[in-house]
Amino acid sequence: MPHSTNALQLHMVLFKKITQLQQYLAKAVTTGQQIGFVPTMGALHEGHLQLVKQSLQTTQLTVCSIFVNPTQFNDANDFDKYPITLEADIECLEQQGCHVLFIPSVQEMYPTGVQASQHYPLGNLENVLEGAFRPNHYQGVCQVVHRLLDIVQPHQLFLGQKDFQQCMVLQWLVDFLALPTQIHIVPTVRNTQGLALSSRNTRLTEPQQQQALAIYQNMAWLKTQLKPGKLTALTEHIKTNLLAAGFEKIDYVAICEPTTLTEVQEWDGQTNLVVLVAAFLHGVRLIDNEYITI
């Protein structure tokens, strides 16, 4: 049964079963409440909490989910190492005033097994950048978010810009399914030095997190160097800098057109851009991006 998780905080209700969550949400909808939804895999940080805050400000009922989805990990080792901090996560959400937390089991989410029930025709989004380096990753993302959207049926969905390509995939999914759900992309939350907050940062020591700042520093450098013409030398320079800073492997450094993720080889000086980076530091894969608006 749903229960308040803390005697001092009577706002957040926790559900593990889909049917009970849906009964609760159905009552809220009959009273005209708009539902905001923040799907997460837990190990919450200020970036996640910013999504919750935005939902609380925008809607009447905020639902957060914590579910480490096995179908979106193309690396089983990455899945096994994903940080689990459920007690701390619950406490953080209560302090924010989140109304509902949904923490289903794999069996609850995938009662007939984790095999894909359909293929999502993502087109080029599945072939470039994250799609190219993490085969089937976005099929797994679509599989779980399709299921979650079907369960929660939110009016508003809150996503973080740090997962830039994933935001594009989920906008595609909402459009493809013709759902009446509005997506809000919330800017990346960084620490005071510029490091993008990430659950995976917990696998890095403090000195290693200092090393990780090289991604943000190089993206900031890129903004100062941009001028019309060929861009390849800039991305190659960043790759060299990251390897020199101690990164073991770089999946990509790309300057792209933000609405299609088409890589821009030669820039006209007028088109908005986004720079995206994915690289490994001490075995931890970090991603980041920055808009370059003209």
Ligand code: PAF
Contents of the next structure:
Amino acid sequence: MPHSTNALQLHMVLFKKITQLQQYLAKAVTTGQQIGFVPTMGALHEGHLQLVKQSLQTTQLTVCSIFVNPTQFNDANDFDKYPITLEADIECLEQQGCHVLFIPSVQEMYPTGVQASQHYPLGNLENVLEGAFRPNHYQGVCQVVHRLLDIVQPHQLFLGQKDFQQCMVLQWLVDFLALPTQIHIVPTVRNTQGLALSSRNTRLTEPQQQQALAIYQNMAWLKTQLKPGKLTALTEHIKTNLLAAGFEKIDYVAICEPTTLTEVQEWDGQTNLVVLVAAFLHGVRLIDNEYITI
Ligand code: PAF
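The form predicted on its own done, now the form predicted together with ligand PAF:
Let's see the whole complex now, leading with the same chain.
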């Protein structure tokens, strides 16, 4: 089903069915085209479009998917409230020059039902941070991305750094499945004030988005305060600041070793770090992170 805008004569091809998408992609691959893949859950913003841009620059055929995957929501309320903006998403992708959009139904993705058919042995990645606070979330992410990678068979996969731990999980998945897919992690896109763009931000009003900036501001402050030694006082200080800024609940503020996500209690000043935050503001769970290179 071709879908095109008249203004720029862009031609993004849209598929709902796996077999039709695969026939289309098979032809492209026989002509030697490299496939770049951007998996999303829609409600697209500039962060997603950066992934598409990177894919367009790196590969010959960019495929984006929009599928709000029910199996990765540990909170039914979050799933129910997840923003759906399909028409606007299609428009954005076309304007960006995306070649193919895949929008499957739940039935198409999970014809035998949504229950998991395998357990992914993610190890510690599932016990810490997002893994600890969102039970089964990464099992659902692996389930859907495994299925999408089987369907699309991309050469390159584009992921946003905002979901730092998800990037690690998906690198683990690609290695576990021994896929030839190369992962590109694209830096977080922020608004002019520093707020990380996120589909969930659209559930916050403008003044609430101003409040949400406290996460970025505190991560920036942390960078100026880091010195070798114990780090707990810094994370505690940030938690206090976030509560004072109006956040109602903090899941974590953690300073970790970036390749393992092990929390660094005492820093030797020699290793890179990543600071990761997850906190609720007006019922919306926001996450963000900053990579700190020495
Ligand atoms: O990051 C997301 O939007 C989702 O977790 C993903 C990777 C599209 C899987 O549903």
